[in-house]
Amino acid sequence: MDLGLEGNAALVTASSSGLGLASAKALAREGADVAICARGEDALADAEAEVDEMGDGDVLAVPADITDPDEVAALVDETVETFGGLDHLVTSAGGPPSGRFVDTTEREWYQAYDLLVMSVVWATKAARPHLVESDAGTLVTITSTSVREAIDGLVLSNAVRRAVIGLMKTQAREFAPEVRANAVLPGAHETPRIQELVEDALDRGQYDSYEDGLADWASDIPLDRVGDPMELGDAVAFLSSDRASFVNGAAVPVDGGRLRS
């Protein structure tokens, strides 16, 4: 299916690895020009090469900290200047630290809010005028299934990410009809984070093999496997495309059916 994204300009935040990188690669595969960002320049250079291999569009890699509003604004400005506009914004962010409520410090709450919520606020404030000017303006926010069902030991993700869904729902009404806003709710995907967690558990003797660890992560998923990050990226690309032109204000789980709500 041709998603009609060839020649469009897209920006994906926090996109040097994991689901952000997969989203950038999926957009590039559809022919879009794609801007990516990350704090680590080495990881960013590697990601740039991966995205560039996916399609014939241009790739822009910008070192940026998404918890710094000035750097976010500069990132959007450089994207627009390089590509001549901006059609699609995808907001991604690394996960906050795991932990229980009783062990979480006040400072960690503020840091999680900047990472998960304010990064989206700053990016959309800077991008909105350009998305409105586009004939294809879209916003897709990558969150987590924790916005629907709390996950044990992830109090920051459970609590703070829900604000992003309220923000997206508001934007879907305020920005329409010029810009559509949606969210994806990823479940377990074989990202570097899950790979690290499985390997750590393997070192502790919790599993006999890496495959056993992945199987454990998939134990409550009806499709009986964890996701490939590109499957999430494909959902992001679809929501960014005109093929999803009547999808607005949706929070779409991409979790193999694990959510029961």
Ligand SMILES: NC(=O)c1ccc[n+]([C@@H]2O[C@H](COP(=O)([O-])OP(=O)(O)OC[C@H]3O[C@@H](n4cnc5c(N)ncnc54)[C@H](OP(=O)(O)O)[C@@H]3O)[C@@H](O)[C@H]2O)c1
Second form
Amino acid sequence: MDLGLEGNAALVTASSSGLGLASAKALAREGADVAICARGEDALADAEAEVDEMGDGDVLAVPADITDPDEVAALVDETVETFGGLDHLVTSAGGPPSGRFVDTTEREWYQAYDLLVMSVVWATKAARPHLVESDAGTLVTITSTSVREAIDGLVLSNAVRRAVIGLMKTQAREFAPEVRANAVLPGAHETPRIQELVEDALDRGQYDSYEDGLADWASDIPLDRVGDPMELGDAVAFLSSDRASFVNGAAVPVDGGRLRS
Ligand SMILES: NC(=O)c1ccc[n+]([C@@H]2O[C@H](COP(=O)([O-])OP(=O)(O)OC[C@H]3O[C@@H](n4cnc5c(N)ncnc54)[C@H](OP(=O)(O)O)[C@@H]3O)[C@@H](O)[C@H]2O)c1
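Given the form predicted on its own above, I would also like to look at the protein as it appears in the form predicted in complex with the named molecule.
Shown next: the complete complex, the earlier chain at its head.
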């Protein structure tokens, strides 16, 4: 299926690793020009090379902290200047720390809100005027299946991410018909974030080995495995494309069938 993304301009935030990187690679493979960002410059340079290998479009890598509104505005400006416009915004983020309610500090609650919610606010605020001007404008927000069913030991993700779905549903109404807004809800995909969560659980004595931890993450997944990050990236590219032209305000799980609701 030709997604018709060739020559379009995309920005994927928090994208030197994991699901953001996979989304950038999927868009680049479809021929889009893709801008990526992250704070760590070494990983960003490696990611730029990986995205560049995927297609013939241009790649722009900008060091930026998605919790800083000025840096996000500058990132969007540089993307628009470089590519001559912006058609697709994909927002990812780092993961909030794992933990139970009793172990979570007040500061961690505010940091999670900045990272997961305000980063999407800053990016969409800066990008919206450009997306409206495009004849293919889309927003895709990467969140988590935790917005549907709480995950044990992830109180910040379970509680704070739901605001992002409320934001996306509102944008899907307010930004239409010029811009479609959707979200993807990843289940477990083997990214550095999942590796870190498994290792945290290993430190807490929950598992005997990394492999046991990964098998545990897959145990409730009907497809009997965790996902490859590119399987999430492919869904992001589809939702960004005109092949999904009547999909607006959707929160699409990409989880191997784990969610029961
Ligand atoms: N992996 C999964 O299976 C899964 C499942 C459900 C939900 N999620 C969620 O999906 C999101 C992405 O997860 P992932 O697995 O792709 O994580 P990851 O592999 O750890 O990648 C996170 C990316 O975000 C960047 N980042 C983090 N904080 C940033 C900031 N303040 N400003 C700019 N960039 C920032 C990181 O680079 P720098 O640190 O260098 O900035 C990195 O490129 C997270 O919110 C995660 O909780 C993941």
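Between two forms, the rigid core is defined as the largest C-alpha subset superposing within 1.5 Å. Shifts are known only where both forms have a C-alpha. All values derive from a computational prediction rather than experimental measurement. Numbering follows the first chain given and starts at 1.
- Query: Using the core for the fit, does the CA position of Asp224 change by 2 Å or more between these two forms?
  - Reply: The answer is no, as the C-alpha of Asp224 shifts between these two forms by less than 2 Å after core alignment.
- Threshold 2 Å Cα movement between these two forms for Gly213, core superposed: Moves: yes, 2 Å or greater.
- Message: Requiring every Cα in the run to move by 2 Å or more, and the run to span 3 or more residues, what stretches do you find between these two forms with the rigid core held fixed?
- Response: Run 193-216 stands out as the only one displaced between these two forms - at least 3 residues long.
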